[in-house]
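This document starts with one chain, in the form predicted on its own, laid out as structure tokens.
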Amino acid sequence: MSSRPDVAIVGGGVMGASLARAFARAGHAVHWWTAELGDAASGVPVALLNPYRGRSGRAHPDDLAALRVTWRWAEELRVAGLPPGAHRSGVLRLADGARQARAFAQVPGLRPLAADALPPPFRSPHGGAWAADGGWIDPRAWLGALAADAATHAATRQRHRVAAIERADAGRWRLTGDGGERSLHDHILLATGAAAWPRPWVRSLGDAPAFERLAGDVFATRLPAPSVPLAGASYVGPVVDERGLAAAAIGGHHRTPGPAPDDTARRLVANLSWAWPALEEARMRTDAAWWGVRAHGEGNRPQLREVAPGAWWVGALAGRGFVVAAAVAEAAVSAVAAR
């Protein structure tokens, strides 16, 4: 039996997973309470690894450190034999003009390509860069083996919501299931994503921290994915099927939550066309449309707060959680041994 700390986690998304993961592996005893895996933006179908973004490509420090966390996760995940879907392909970011070319060619870590030198089927008269220590992720294949993992050094994981959180004696937590189940805990650590507190946590936990909330969307064609992704404000990833075949999807449009709108798919293609010719003829797969709600929070950095005594709310990833959940999960264990 662990003498650490008793943990519950809440949240079946890619920071609940990596959270259930790094605790476990930690030598804690976990209680992970959530439905289902992959939930909310976590089910996204691809995840670029890309730490170099908006218009300057230049990549915060603590990103390019989490994307070093993400990759050592990814190997210690094959050494188990838990294949965590997680390739080192690079990314590929292209210029929309003159001025960015330069500020690409600024940024360390970005490789300056001209026109002639992009990977097919890409094109930029203006060029681009190119981020060696970017890749992609099948989030299914990730988050399944976290939790495989997880489960091998003793978590445990509840396929049911947690209906209440109260303080219980000894300054512990109580929570309950909405089948009645309980458990008491010695920290809970609250993954809950974009998705707000209900009323009744609130009497224990106080209001949940404020973050803007924004749609994502991404829809696969019937086009065969590039050898690269491209990342940007609209990308391009690989959509692994049963089959093993990677179909491309492209994705992006933030926008106020909601269904996506009708033209979205059209916005989204003509948003690529420019640098992929042939999506002008390609074919949505409307049957694997994709929309999630991501959550963005102080600063546009991921989160990591104490609420109340032994509480702490983990999120506002900013549409980056599968570049940045593992660090934060490693950051959370050392919170939680430092109290």
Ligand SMILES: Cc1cc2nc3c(=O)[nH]c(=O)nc-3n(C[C@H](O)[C@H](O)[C@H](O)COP(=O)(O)OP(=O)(O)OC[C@H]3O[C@@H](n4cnc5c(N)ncnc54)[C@H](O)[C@@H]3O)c2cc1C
Second form
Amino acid sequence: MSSRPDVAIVGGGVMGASLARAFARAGHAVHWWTAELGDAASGVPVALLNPYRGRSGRAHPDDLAALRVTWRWAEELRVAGLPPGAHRSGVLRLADGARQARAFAQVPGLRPLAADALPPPFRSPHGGAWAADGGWIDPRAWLGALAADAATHAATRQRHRVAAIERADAGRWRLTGDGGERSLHDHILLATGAAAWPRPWVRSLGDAPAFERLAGDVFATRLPAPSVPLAGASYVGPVVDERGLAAAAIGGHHRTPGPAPDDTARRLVANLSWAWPALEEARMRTDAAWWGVRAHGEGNRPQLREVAPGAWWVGALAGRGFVVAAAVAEAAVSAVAAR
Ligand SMILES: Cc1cc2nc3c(=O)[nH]c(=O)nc-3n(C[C@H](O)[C@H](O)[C@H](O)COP(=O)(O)OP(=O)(O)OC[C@H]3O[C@@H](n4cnc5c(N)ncnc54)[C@H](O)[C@@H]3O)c2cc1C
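Show the form predicted in complex with the ligand, please, the one above being the form predicted on its own.
The next block holds the full complex; its first chain is the one shown before.
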């Protein structure tokens, strides 16, 4: 039997799945509460792995370090025979003006590209920049591989939502599912994304840490996927269908949560067609429209917070959850070990 504290993990997104894998591999007894995998933000049709963000293209050092952890996990999963759906293709940024091209040229890790050196189908009169350490993930494959690896290392999956959380004897935590199931743990890790904090949790844990909820949209097109993904406020990436074929998806937008306004696809096309003219004529696969809500926390950085003794909130991964979740999960294992 393990001498490490046993843990419950709540949430079936990339954060919950990464925690389940990291804690199970570290030898903890893991009870993972998730009704479904990828039912919220982590169900995004394609996740770019791009730490070079914003207008400047600068990368936060923690995101660069986190991306290295993600690539390490991808390799470990591959070696374990669990196809991770992670592709180290590099990522393209396009400059929308001479000033941005100059800014990109100052960023370590970005290689400037002249206008005539841009990979097709993309174009920009100002050129762009290439991030060789970036890439993209097929979220369904990644979550499936994490869940399978967690199960191999004896994580137990409880296919229910958590309705109640209470302090039990000896400082342990009791979780009760929406079907009445119960479990008892030394530590609990709540990776509930942008979901509202259920009211009954407030009694034991207090209010949820503050975060902002921002929605975004992704549309699958009928165009074949470009060989490299395009990152930026509006982006292009491959989305893999049931037959394993990759079509191009376009995404972006920051807006209040709720279904996308009717003109969303048209606005995304307008944002991107200067860089990829064929989009103007492309039809969208309206059956494959997707929207999700991401959580942005303090300083727009991922949060790992002990909200009550032995109860951790892990989230606020913003628009780079697939870049950072593996590293945040490893940090959580160290934080629990240090208590
Ligand atoms: C449009 C859009 C595009 C994006 N593009 C990218 C990208 O290109 N690259 C990238 O890295 N990231 C991207 N992101 C961000 C990424 O999707 C998120 O950062 C990430 O999915 C958050 O993961 P999470 O596990 O914290 O939350 P979620 O995926 O939201 O998961 C939360 C989980 O908690 C569960 N839950 C909630 N309450 C309970 C309860 N009471 N009991 C049990 N379970 C509960 C939910 O059911 C869900 O399974 C994008 C997001 C959006 C919206």
